[in-house]
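Shown here is one chain on its own, the form predicted on its own, set out as structure tokens.
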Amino acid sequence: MKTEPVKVSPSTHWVGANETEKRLFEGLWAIPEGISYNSYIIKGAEKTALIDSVLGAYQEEHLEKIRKVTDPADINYIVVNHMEHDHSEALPKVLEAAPNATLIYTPMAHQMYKAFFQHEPKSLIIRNDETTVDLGGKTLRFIRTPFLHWPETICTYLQEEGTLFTCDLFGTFRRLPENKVIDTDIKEIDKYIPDSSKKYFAGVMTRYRDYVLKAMEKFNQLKIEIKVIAPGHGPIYTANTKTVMDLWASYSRPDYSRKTVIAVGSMYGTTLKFIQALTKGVEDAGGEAVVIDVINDEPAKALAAIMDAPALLIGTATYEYNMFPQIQHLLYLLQVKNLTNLTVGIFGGYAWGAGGAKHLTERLDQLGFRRIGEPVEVRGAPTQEDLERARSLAKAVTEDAFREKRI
């Protein structure tokens, strides 16, 4: 699918493209719905900016939409909010067609450029929050916000029209309609917020919550009026600003919610057979149970259930004397994420040897999990006694979660 340029505003154009082949985004995060790599065009009274670029496989696509708003070859600056490949890889291809174009980036995304493309441009190097560029009638201000989500990043101020452009903040998972990108002109927005945009917190964002935060703080401190968000991926805000920002504050936060998330791992089914005597003992403590199958249920599906609950019970299927190498892949990104201030339950199982609980109990103690109780780990498949004991478990998590929480 192959978007045209899209009129955001009388000044600024949107130029990115939407990905189709990629199953995954990093590598790591299922996009079944695909995701938007946004770019911008800003045309004051005297010169023209770009805002982002995209990755290097949709850069023909992207320099056609440009051609179709201004020659590139006017181009006079281009804002690198963010380094990373999804934002920066077709750089060299569009400095190509705009020889004259200055970029604009902080030290380290210089340094990056260099290491990236082996290649020196002419550079303006953001190193305040008082920098500044007159497009004629149109001023672009630069701030700087780190650890979002790498250290050099910024986001991008339109004055005159209160556009924020902030690259990866407040972004969302899911490509966009072809040719609609603003919120108000997408039927089904509510697909991108909260569930999509959650999704893209919870794999992109949540090591950095804090960061968020210190952003938003920033915006605050600076008096920046923000009428309207262009992310770098997903919709541009207009009538949704407020409730973006207030998604993402609360996913910073975290605000926690009365919730248990039952995390397990099975390979033939009889792990499985707990999940309903847990979910009457998260239910006997007043909790909601939220069910992860992290065969089935992709990583960042799982992030998002678990960074807003403060109780978690894990169950494993013994492999190899060993976790089921889902749940030890969910228990990294819960330590990469910074996702251990949890109350924790185990449960499990095995066929012909044990182990299984034993690591994860090993594992979870070492990240510094809050760990309730002895793990419920049976021999094939549990007994009512079993289920009992694994009920009145899940009961003590959510109820000590609860009380830690203060929810």
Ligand SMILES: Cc1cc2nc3c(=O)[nH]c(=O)nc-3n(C[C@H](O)[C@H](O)[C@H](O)COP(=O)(O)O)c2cc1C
Contents of the next structure:
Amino acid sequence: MKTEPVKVSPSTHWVGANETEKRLFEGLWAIPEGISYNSYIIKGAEKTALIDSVLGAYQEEHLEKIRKVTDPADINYIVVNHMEHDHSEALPKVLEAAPNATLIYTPMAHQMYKAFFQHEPKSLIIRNDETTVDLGGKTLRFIRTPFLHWPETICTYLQEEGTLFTCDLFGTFRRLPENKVIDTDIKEIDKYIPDSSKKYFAGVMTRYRDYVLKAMEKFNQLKIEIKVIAPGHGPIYTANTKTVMDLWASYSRPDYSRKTVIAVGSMYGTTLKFIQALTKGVEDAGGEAVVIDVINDEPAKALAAIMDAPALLIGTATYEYNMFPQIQHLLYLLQVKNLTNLTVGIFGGYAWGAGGAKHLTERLDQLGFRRIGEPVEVRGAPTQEDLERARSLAKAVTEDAFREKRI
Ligand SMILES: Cc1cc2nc3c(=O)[nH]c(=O)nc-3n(C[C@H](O)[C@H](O)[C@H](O)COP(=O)(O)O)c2cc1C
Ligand SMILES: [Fe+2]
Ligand SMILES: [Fe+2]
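Follow the form predicted on its own with the form predicted in complex with the named molecule, if you could.
Entire complex below, previous chain first.
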């Protein structure tokens, strides 16, 4: 479904695209509600700027939309907030139609542009947080926000309107409904929580959560008043911007909830037989159990559940003398996303020669998790006694985590 350009304000039009093909964003994250690649045309009295671009697959659609708002040859500036492919692949195509445009980006984004497109465009390099360009009554200011979500990233502020173009910051895994890019209603925002907004954060931003807080501090220090948030993915917020920022601050801190995630990898359901006893143990310690089935629940859902959990119980069926592959994958994601500051406990099973729990133990210890108790590992199905051990383990892990995190 092709969308039309949408007016965000008298000066600003959305000229982005919705993803229509991909099931996974970045080849990893499920996007059942889709995703949009947002790009914006801003017209001042004298000059015109394009903010970001779209994935290459949508370059024709993108250009068509730009044409409906302005003659591309009149574009004076193209702001590259972030060089990731989802915002930059269409840039060479846009530049063919906008040969007079000067690209605005950081030194590192400039290097990346040359490396990807083997071409040296007219460039204005951003080296501080003070640079502005005047479009004629509309002033753009560029603020460096490293690691949101690559090191070369900036946000662009349209001063007269208080609009902050944040690219990946404040994005959501969500396509935009036709002719409706603007969300002003707080109830609409509530609909994304904890789903697409939190999963987006978990998948894309968790590793850089400190940088999210630093960027928000910087906006405060620079007295950037944010009336409109225009991100690179998902809805634009023309009201309730504080709610969105508070939400992201809470993802970034994180605000631990009194919960224990039970993540389990099971082929035939035997390992799932522990869940009831584990849940009871978590509840005995005053927590809430959240179960993640690593086969059927996608990784972003697992990360979104774990990122504000102080405790994690990991269960695995033994698979070729080792842990189940998706459990290994989950551990890898926890490692690269810096989500290892948790208390953990282990459970699992085997049929003839154990190995799952052993490898899981070694890996968790290596990654610096706070591991409590002995793994509850059983041959075949758990007995009543095994279930009792599992309950005690879940209680001990949960109690330790709540004590550790003072919650
Ligand atoms: C592909 C595959 C590989 C397995 N590898 C081992 C193994 O190396 N050692 C072992 O004792 N059991 C192994 N098992 C048996 C399972 O670990 C055991 O049946 C377990 O109880 C299954 O748990 P689940 O029902 O939660 O999947 C394997 C099973 C499958 C299907
Ligand atoms: Fe990105
Ligand atoms: Fe992006």
